[in-house]
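One chain is shown next in structure tokens, namely the form predicted alone.
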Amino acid sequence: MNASPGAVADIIVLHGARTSLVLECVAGGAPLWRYWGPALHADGAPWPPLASQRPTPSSSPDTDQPFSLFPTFGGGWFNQSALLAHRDGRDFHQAFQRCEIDWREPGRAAVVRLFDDVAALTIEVSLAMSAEDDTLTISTVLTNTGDGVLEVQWLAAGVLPLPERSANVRSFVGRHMDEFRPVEDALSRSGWRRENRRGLTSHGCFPGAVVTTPGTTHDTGLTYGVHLAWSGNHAQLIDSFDDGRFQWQMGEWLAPGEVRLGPGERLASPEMIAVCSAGGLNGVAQGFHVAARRRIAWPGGTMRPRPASLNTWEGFYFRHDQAELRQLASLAAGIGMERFVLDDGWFRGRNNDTTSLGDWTPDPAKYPEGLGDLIDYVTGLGLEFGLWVEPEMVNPDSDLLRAHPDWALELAGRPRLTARNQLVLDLTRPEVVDYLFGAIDTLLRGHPIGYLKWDHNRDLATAGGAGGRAAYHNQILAAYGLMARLRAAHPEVEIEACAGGGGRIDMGVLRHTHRFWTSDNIDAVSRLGIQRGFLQFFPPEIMGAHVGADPAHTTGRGQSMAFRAAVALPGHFGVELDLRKLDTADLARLADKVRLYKDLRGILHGGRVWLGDGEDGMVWQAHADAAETELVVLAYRADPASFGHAAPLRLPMLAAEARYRVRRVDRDADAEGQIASGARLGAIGWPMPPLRAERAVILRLTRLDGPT
């Protein structure tokens, strides 16, 4: 041991509401993990140092090597470093001789600057915890100080340390049409590992997973999450130390040679979002919505309610024709849809995905007067009007690529390869972007168009740039600095993150956007496992949930409008079908779920959100408003029952003291409903109707004043 048993360690805390994190200053070295769990409020104790608790192993360096906050590689430290980097095969070991603590927020927010003379970098480390909700957020600038250049190959976003008795991470899994499916493996000492290299944030690796303890519920049991705010490529890892514990490192993945830092160069990490909670995965849940309202900039600064938008994709695809598509404004504004999105199909030459992408002038055969007309049309039936583009894209059968063969990613000497034939825009090259900038400006100042459907269909392969070096980086900083410009020109325009569907959806480009598209799968059945992956991270109010057609189109499975509806109903609620398909019983029953939506979605967003498995296979989700003075719950049945009685639909999360009136909502019998105490109904439950397979329920419950 190195330090006497009396001595005093100097440490720094920073406290949330719930939850504390504590480093040990030590002299020439980074800060050492003490602590990061729920509160430790009430300890006022010294902390004796950690040198004087760490006998020396049999077999290991005379010079301990506890985990610290930024671990480096090549000094004795043999689990994963927090920076891999040389300077041409030189300087690949770094260790600190100093370290500075500057406080932005005593208790809250610091920066950790550690300097290494030797290797010639220094490192800041930005911790804050948010007391509203909870949640860490960690990110590191790397700064070249030496004369030469700086290879980076890993630069971490954060380390954290997590207790010996974590047991499980549920990491999200995917394809295009099947994203978010939850995956459980089991922590051991052989560590894990996920990475995406698809250049930005994909279908199929999700950048955030959720580490549970033995007994972990829904509601219950010590749970931790992480999620990397950035679109692009990304890995995290698990791995364990001989003392039981483990550390949880987020990162952006770097391809060989992309970061080379010159003289007085930096690499600023993406943040890294954690939160740690006592109550399972609804806790964890809960700490990453608040995190991700506070990062969304709405027009005028505050979230209004979110339209009923229809989208005509599905319904059209990319047949425009003016006299349906008015046709089909009329029906959407007759059944009390708010927003009109004409989708993929209204530009120059655009009559399939083949073709015209760059392109970004309406087609003068579908629109000969351009858009004005249809746009009047829809903004005169009180509909606001919003855009489908894909500006990051072209299509070798473009005029833009024609004329500047160069624009595209690629790699001298190595096919184009194209994906659902088209190439994507080098955004690194500043001329590309005042291109896209132009032709989008030029649209929204001609037009009252205060939404843009933002897409991005294809992953980056080849993404080679101007002198044949990798592009990924640049081009995620470039796509989010173009989107920031609009932006700053057109305040006022939402713009929802599309990525073949729920191929871009994280908080780095939610600092710039204002709705995720889920999935392009809106099949309901599918529907209900993607949104509850989703909901782990992002709150209901980005989450795009459209009701489809029957058949799906996706699927080819049919269910009905009671349930497809239902399902959707909790997102931010919409539509995508041909209106005038349907006979007049279901557009009825749709217009009668539109009503229901704007009654409910000042409950459904903005509050917290509870999921739950209720018995024999039902699934459950209540939306509780700021005040929890009105909840919604919303149960499903997905698959046929198989008790002969439904089982009662308990709801843990209620005031027990509380008396609640339990409405019906889906249906017109139940006015009155019934009242009970919030201990009868997580106790008990509320009792479920029998439900076949594809049904819903939806319940209203008001909080009522008075003793139960």
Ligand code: DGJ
Contents of the next structure:
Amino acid sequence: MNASPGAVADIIVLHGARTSLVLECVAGGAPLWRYWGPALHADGAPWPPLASQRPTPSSSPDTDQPFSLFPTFGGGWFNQSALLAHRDGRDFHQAFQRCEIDWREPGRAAVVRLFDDVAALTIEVSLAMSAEDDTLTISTVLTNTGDGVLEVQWLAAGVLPLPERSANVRSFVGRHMDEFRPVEDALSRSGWRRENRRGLTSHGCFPGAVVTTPGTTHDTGLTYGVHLAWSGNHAQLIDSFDDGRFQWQMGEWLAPGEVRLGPGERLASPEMIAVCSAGGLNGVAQGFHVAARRRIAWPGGTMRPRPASLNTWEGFYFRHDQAELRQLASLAAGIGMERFVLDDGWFRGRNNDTTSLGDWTPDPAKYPEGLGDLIDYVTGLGLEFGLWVEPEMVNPDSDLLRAHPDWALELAGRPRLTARNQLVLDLTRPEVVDYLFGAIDTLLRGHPIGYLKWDHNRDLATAGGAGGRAAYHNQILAAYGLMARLRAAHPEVEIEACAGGGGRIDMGVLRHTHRFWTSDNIDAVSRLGIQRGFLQFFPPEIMGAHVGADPAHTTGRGQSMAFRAAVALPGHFGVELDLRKLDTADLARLADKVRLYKDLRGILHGGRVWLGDGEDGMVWQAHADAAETELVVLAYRADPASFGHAAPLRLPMLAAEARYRVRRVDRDADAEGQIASGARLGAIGWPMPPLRAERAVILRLTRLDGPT
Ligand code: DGJ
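With the form predicted alone in hand, show me what the form predicted in complex with the ligand looks like.
Shown next: the complete complex, the earlier chain at its head.
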């Protein structure tokens, strides 16, 4: 302890509506973490310096190194460093002599600038706390102010404190067709680490996690969440200290030699978005939803109702017969669909997945007059037209690669590793981006195309760019740049981010896109879990959710039309099957569900969402409109019941003092509904009918005035 008694610390405080963050400025170093958690009142009471409260333990350096905003290796900090870098083997130890605070918005946003004159580098940590949703956005910029090249192995986007009582970390694993599978690990004195080296966000290692404290539920308990807004490699780690706390770091995983900063050059990290809530998993999800909504650049500035979308993929695959597609479009219009997306198979020579990626002109065999005829037909029916593309990819069997054999990412002397028979174009070459921009721009200029489904069907392997160096980081920036350029040229066009389903779901790509294709698995039972994982971070209106065929193509399992539609309904609803194969009864049922979606989407999309577990295996979710006077509750039973009588469905998020009219809307029978208080629905619940497996109930709640 080396602070004088009665000394007062120099404190940086950021307040959200329900969250506060406190750092302590110290002479000659990075500010120290004092607090990140539920709001502290601005009570004016002084903070004693940490140094006055922390005796040095035995057998430790005499100069204490408490946990800082940007802890660095080498000067008595023995935990994970926020920076791992060296200059030809030297300057591996970084420590700061000076710190400047640059307030961007008093009490809300600041840039903390740290100077290491010995290792010749600066660090700028940007911190911004949103008053609206309490999300904290952190990012870091490293600048090489020295003479030689600075090799960077790790730059944390952000470093956050977790309290001593942090208990579990819930992260998300998976694979193609099984995204967002939660896995729970207990936090201990051992470290926790997840790394993704697949070159894009990945199906199996989502860049985000949630930390819970003992007793956390969907609705209660101190809970923390982070997400890295980046579509490439990443690492996340939680590391315990000998004072019982933990640090949480996230950042881009860098391949060896990938970042070598010349004099004056800088490396900017992606943004790390963090939420702290006393309201459990739902509190964290609601913070992320608002943060995600803020990032989306909607055409015209605001989201229009999400159009019911017909996608051709699972109904037709590569079989593009214009007469059949017209029949499909007519049926789609007939049941009320609003957007028609022509998926893979439309460009020249593309009859299977071995060929033609890169050759972005209509296939003359399937579309002898080009796409115009089909587009006119579709738009003539009142449907918007959307088109599938996979710009970053090329097949070895393509005119593009034959003309430019050096355009794919590769490493001299190494085999070219194909996946789904395709290679990845080197977007770090400006001529490649120009070609892709030109090809897509021509399509968009030539036709009224309102929507692109932008796919990416493989990981990056052998990702060697110019000079044989790893190209991951620059490839992602170039892909974002291409999307931004196309959006600038065609601001009315929406983009769906897809990577074999949910391989590129993150808030980095969300700056340029408007929907995610959540998973290639559209089996409704599988989707229940996948969508619940998605909703932990992203709002429902950007969650692509389709009614697929019976049986589902990916699992072979079949479900009723009612159940398939009930699972797709809360998301950005779509249909992905050959409507010509439905019998009249199912077609009529589907038309009803499209009507229901249109009735409810104003409530489903844009407001708060709560997930919950009912009794006996039931799961439910509730979506409120912005005013929270209307709610939709969707309750699902995937497996058979074990109770003889169904337990009531308790809805704890309602205003206890209000009355609600509750109507079952997945059937006509209940037009009047029943009235109950929020308190009663929270404490006792809504009486549920007995449900067989793979059944759902959809309720609409309207808030009425006054108590019962
Ligand atoms: C993968 C996507 O996730 C599918 O929806 C479909 O677009 C195929 N690619 C097309 O190749």
